[in-house]
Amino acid sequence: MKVLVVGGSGFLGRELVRQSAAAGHDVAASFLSRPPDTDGADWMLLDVRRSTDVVAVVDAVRPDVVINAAYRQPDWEITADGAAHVALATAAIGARLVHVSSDAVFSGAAIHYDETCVPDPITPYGAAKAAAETAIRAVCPQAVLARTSLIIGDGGSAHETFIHALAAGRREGVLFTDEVRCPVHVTDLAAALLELGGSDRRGVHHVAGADAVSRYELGVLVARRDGVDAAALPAGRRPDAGPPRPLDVRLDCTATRRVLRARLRGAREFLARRQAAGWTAS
């Protein structure tokens, strides 16, 4: 299969390059600065601001498969825009898309939301990703739409530096009580994307965690399992700082892992595994 990931640069895409690259697959990547060191696939520079571009990057691929993973939170051009555009060239040579979406579309006033749920939201950011849903909806109807969580990995992600960060006195803020999410680990989520873009689904997929945590609760995990001081994390409430974001959002995975092979462990696991091997911090 040969497989093209536009966004292949950042912390998912790397892994998305790294398991298809293994898998045996032909396997494409796209980055907008520089690209990764990172062996296993062909890289190549793209903006998916610029629509032509899209559409050279991706005749010139003829992917089987395309997952976007390309998104820049304060940037509707990139996250709306963009997607809009991979869409489009996509469908014209009648490729499978997988497009990677968040759980920022919700506002978290109903808490739950299934595959059936509509978008809701709050954010600028949650806005262009649902705007993104709906574009591609519209030009790609074959499409996966998967909607995930707080990407987690064994240390190099963004949430994870933060959390050092706040720990070692690094950086300012708190870590919220009350903002729950579903936090997926990076391995489980690539593995999940990958079968999606090899199978015959489309529409609306759920892939997320199978815990419901607070970012109070998963700063803690990680502390522990990197053997750092979680009594050393700052704790807070979301109203009490900077504009309004969904409090509350636990996305429903049941319908999803009823047809993957893919396991999505939940944060309480797959953060304790260390600890569970004997590995202490030096």
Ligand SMILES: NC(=O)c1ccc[n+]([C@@H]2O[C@H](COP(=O)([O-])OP(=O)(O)OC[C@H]3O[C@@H](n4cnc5c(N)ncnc54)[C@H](OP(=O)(O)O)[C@@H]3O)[C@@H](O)[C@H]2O)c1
Second form
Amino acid sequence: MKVLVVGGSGFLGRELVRQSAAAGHDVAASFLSRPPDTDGADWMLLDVRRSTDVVAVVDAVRPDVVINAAYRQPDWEITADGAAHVALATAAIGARLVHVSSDAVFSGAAIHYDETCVPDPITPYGAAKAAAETAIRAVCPQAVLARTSLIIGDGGSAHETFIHALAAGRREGVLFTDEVRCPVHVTDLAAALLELGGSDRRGVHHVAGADAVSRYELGVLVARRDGVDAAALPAGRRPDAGPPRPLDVRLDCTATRRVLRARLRGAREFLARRQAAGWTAS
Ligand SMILES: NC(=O)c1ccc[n+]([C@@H]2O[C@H](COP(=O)([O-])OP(=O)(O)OC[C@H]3O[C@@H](n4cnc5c(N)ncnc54)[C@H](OP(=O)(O)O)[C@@H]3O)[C@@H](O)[C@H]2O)c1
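Moving from the form predicted alone, what structure would you give for the form predicted together with the ligand?
Now the complete complex, all chains and molecules, led by this one.
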């Protein structure tokens, strides 16, 4: 299978490239500001805001599957318009598209959201992700829209970096006890996305972890795994700080789990304490 990972230099993108190459796929991947340090792919510079450039790259690569993991959270032109450009270019060559979307498309009013739920975003980021979904559905009806939640790794995600910085007093802020999500491990997510790319699935799929945890519980789990003093983590309630954000958003992945071989572990499982012998879960 020939795979094009748009946003291949990102946290999820790098894992998609790694797993695609390890599976023996022919891999091309794009970056914008971070030149790649990962072998296993033909790398190319691409700005998804430039629709003609997107068409040129997709035409040159002629992939079987495009996985789009490119975004910038506050940037509509990248997150919404850019996603539409990728969908148009992919549809034009008849390739499959797996677009990475987010639980941010939901307000949290209903708490539990399955694949049939209609987006009701309350943040600019959530609105851009929801707009991208609508555009993709219109121009590329065979596409997979894969909504996910906080993406965690074995130390490399922005969330883990922030938790460490808070614990060390290098960053100000708190971890919310009332903001709940279903974090997913980046290796599980990438495996699920590649599986969806190689299947004949279409439409919305929820691809998140099995456990609903607060940002604070997530921080404690990361701190314990990494041998950091969890008591140093400041806790707080969301309504006390900043503009409104969804409080409790739990992606119900039941329907997607039924069709996937890839396992989507919960945060309490994949962040279980390191054992002396290595990474064996406790
Ligand atoms: N991180 C989370 O917790 C989370 C939660 C839910 C959903 N998601 C979704 O998961 C996906 C990947 O997230 P991530 O954490 O891996 O993001 P990330 O690490 O910030 O990577 C974003 C990628 O997008 C690329 N990019 C940014 N602007 C671009 C542009 N104008 N044109 C082309 N590429 C551009 C970046 O390239 P450079 O780095 O080279 O500039 C990078 O490769 C996104 O769709 C996001 O909405 C993430």
